[in-house]
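As structure tokens, one chain now follows by itself in the form predicted on its own.
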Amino acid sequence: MAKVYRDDDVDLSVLKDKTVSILGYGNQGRSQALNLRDNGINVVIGNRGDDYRSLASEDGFDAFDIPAATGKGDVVMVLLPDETHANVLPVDVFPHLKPDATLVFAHGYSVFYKEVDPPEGHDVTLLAPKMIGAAVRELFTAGAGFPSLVAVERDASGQAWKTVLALARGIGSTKLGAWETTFEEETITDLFGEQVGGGAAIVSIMRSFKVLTDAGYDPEVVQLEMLGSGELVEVIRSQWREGVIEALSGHSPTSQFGQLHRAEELKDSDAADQYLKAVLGQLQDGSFADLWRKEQEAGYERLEALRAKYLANPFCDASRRNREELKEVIDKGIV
């Protein structure tokens, strides 16, 4: 069982009189910076000279270019996109670190896959909120918490755990809980969840749409059933709150039997198990990271081609038509 840290386990005063440099002022960077500041922690922002840096200044933060902000931090939180790390960190971050500065990553990707090599003598830690950036702020201001993962890859000072846990409390996570993990575990499980969960959802919805429309059923009615009504969102929310199987109590007996009957038919697919294990192997041995690196070097050609291909799917056409019909309730956040 993973160890879970909460407010009472953490000493926030570890960050007293320290400066936290947050590199990147996107959704996560902004939310975490505001939360830390509200908890009395001194924060400066590092960002290239764009609208995000202007927003940081408007929010009342001292904002600098990345090397300058790095040099001011006793703690340096890397909230830059993963694909920028290999080019940006060795030039704009690592040479400018204070001698005993702590590095904090929001995702283990670049460290686990050795795309970057943090210099010796520095604590290397991980603080990964399992929540979108906007909600990190919204839940904090509402007095609620959100889950995070925390890890220490290198404890050069002997104080790495105290520092990363203080940050977890500072951004508001330990009010709910920060789960102890490793850089490898966070990276692999995060990628696996995105690729298998997200990929399977796309294929399942689009294949189901094709089967039903090929059988002559109306595209808009099918899309409404598969996704457009927002019912699926509520189903997933109830599964999150109650449990995947426990939430079935909110469905009709016909629905419950149908779902479990089909699950039983699908669960013993050797081909599916082999595929999932192959995906896991590609994440563990770095072959996916190599593929993604080559894709970046090629200017994201395949990514753009895949995006265009799936956007051209008839399901997306039906989605656009239904979204227009449902615009009022979507804009109000009802579905």
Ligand code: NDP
Second form
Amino acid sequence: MAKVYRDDDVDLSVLKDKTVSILGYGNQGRSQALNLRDNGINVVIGNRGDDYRSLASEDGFDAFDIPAATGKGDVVMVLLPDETHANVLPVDVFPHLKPDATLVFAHGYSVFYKEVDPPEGHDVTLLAPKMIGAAVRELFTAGAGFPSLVAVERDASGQAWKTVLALARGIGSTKLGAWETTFEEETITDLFGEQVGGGAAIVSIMRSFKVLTDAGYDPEVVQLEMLGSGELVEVIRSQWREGVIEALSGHSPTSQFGQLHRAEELKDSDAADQYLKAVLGQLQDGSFADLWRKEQEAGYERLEALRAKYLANPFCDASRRNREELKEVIDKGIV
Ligand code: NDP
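Having seen the form predicted on its own, please provide the structure of the form predicted in complex with this ligand.
Expanding to the full complex; the earlier chain stays at the top.
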């Protein structure tokens, strides 16, 4: 069982008299900066000179370019998109670190896949919220916590755990819990979850739509069933709250029997197991990371082509029409 740290396990005072430099004022950067400041931590922002930097200044932070902000930090939190790390960190960050500065990543990707090589002598740590940036702030201001993963890749000072846990408390995570992990485990499980979960959702929804509309059923009625009504959101919410199987009690007996009967039919699919293991292998051996690097070098050609292809799917047309019909419900966030 992974160790879970909560507020009482953590000493926030290790950040007293320290400066935390947050590099990047985007989804995570802004929320984490505001939360740390509200917890009494001295924060400065590093960003290129554009709208994000202006927003940081409007929010009352001292904002600098990335090298200058790096040089001020006892703790340097890298909250830049992962695909920028290989170009930005060796030039704008590593040469400007204070001698004892602690590096903190929000995702293990660039370190695990060796796209960056943090200089010797610095603690290298991970604080990865399992929460989107906006909710990191919203939950904090509502007095709630959110889960995160914490890890230490290199403990040069002997204090790396204390520092990263204090940050986890500072951003508001240990109010709920920070789970101990490694850079590898965080990277692989995060990628696996989004690729398999997200990919399976796209395939199952769109394939089901095709089978049903090919059989002559109305596209809008089918889309409503597969996604549009918002019922699926409620189903997932109840699975999250109660458990995947426990939540079945909220469904009719016909639905319960149908779901479990189909799950039983699908569970012995060797093809699915083999596919999942192949995905895991490609994440562990770095071949997905190579593919993604080449895709970036090619100017995201395949990503754009895939996006266009899937957007042209009739399911998306039916979705657009239903979203118009359901606009009021969606805008009010009723489901
Ligand atoms: P964003 O895309 O929101 O970050 C954008 C920030 O990075 C902006 O400040 C932007 O400023 C700056 N930036 C973008 N490109 C460059 C560049 N080439 N050079 C310098 N600065 C650049 O990122 P996120 O907040 O989504 O992600 C940050 C980290 O957090 C990542 O490691 C991610 O994996 C991790 N994470 C993200 C989560 C999420 O929900 N989004 C959840 C958990 C972890 P500008 O464009 O002005 O330069």
